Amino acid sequence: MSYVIAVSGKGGVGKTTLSAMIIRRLIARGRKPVLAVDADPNSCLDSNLGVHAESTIGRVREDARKEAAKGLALGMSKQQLLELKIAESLVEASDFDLIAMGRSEGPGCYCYANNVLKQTINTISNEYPFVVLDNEAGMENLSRRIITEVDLLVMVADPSRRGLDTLKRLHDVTNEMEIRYKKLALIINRMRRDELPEYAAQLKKEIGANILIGIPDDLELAEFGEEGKDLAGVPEGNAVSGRIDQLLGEAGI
């Protein structure tokens, strides 16, 4: 069974960067290969990991539909064609593979693309000891049961009181939607002070979180993002790397 880490939070709090750092630190600790799942249609997990997802689930779904409609897949069912296209869309790297949901290129909602992504993950995830899911803002992907159970749910917020209140609301939504997880980690990202906000410890106790970690507003990491560099190049001594190692250690990974 794969160990599943899901990263969630409101938009703009650094979920994708932290997801990439979690993947990189898992690899550094020998916990590989990792399946990276970019489940945010607006995300860029691939560039943070130094790869390029040329095809996505949204694009694959449209291509398979068009080819089936034109009769280009003789002797193959639409589902078989879809599975073949998905296999071709998997980005393979030395220590991780990546699959991206992307944007739908046709009319309609994401229901079908979500179901395809769920089937894909269920089919291939057992080949990987670790799966890291970078969610879209909120809990949408988890509520749609793309992954039915999470080993470590990571909720990310900025250090403002409003940011922390968002974590409380996210946790309420998690319970309302009966999203199952074994451990819950609260990450206060881009902190400009050494001390965690006073309210953070209270929130951890209130919602029963297992882990609470503050991550500094790191200039070195910000420069990597601004220059579009692969986060594999972040030095071992980087403060954010150390905090991610702390997260994984407290989670028992």
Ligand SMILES: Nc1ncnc2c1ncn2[C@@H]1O[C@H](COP(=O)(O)OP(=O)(O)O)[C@@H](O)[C@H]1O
Second form
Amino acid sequence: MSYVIAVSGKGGVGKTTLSAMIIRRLIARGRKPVLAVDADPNSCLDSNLGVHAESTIGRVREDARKEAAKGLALGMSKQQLLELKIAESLVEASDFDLIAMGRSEGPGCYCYANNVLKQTINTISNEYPFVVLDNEAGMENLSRRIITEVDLLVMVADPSRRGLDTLKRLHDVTNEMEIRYKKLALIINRMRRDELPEYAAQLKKEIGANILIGIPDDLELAEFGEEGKDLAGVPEGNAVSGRIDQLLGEAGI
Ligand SMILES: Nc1ncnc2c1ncn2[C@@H]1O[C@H](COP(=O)(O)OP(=O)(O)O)[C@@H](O)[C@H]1O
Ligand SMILES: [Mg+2]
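Follow the form predicted alone with the form predicted together with the ligand, if you could.
In what comes next, the whole complex appears, and the chain from above leads the way.
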């Protein structure tokens, strides 16, 4: 069984950046190989990790549908075709592999394809001790139950009161969707002051989070983001690296 970490929060709070940092720190701790799942169609987890995803699961599903309509190669089932295409879309790097979900392309019903996808992704993820999922803002991919059980759910917010309120709503949605997690971490990202906002501790209690961590607004990290660089290059002593190590430590990883 793999240990699944899912990162969520509204758009622009730093989900993709922190997902990539979590992956890099897992690797640094020898917790590898990691399967990186880019579950946000508007995201670029791949470039944050210094790789390029040519295809997405959304495209795989559409291609398989078109190919199946033309007629399958002798002896091949629709399921085998989908499995083959999923395997082809996996980006392989030295300490991690990456799979991008993309969007659902084209019209039509995907129930069958989605079920195969779910099974195949679950089979693939079982081969990795750690899976990190960079979610889209609305938790859609989690709610579609592509990955069903999460060990550590990381919710990211900006330090504003409004940002924390948004996170409270996202937490309610998470519960309504019956997304199951074992541990919950609350991250206040891009802090400009040393102290956590007062409301953060209250929110931690309200949502029953196990871990509360503040991450500074870091110039070095912002530059990596602006230039679209591989976060593997973030130096060891970087403040954000340290906070991610703290997160992993407190989660018992
Ligand atoms: N702690 C941080 N310090 C400085 N810049 C950050 C930090 N976290 C995120 N950023 C920057 O904020 C921007 C948005 O982050 P991103 O990870 O793409 O957000 P999301 O995936 O939630 O939409 C990026 O340009 C990123 O480099
Ligand atoms: Mg993102």
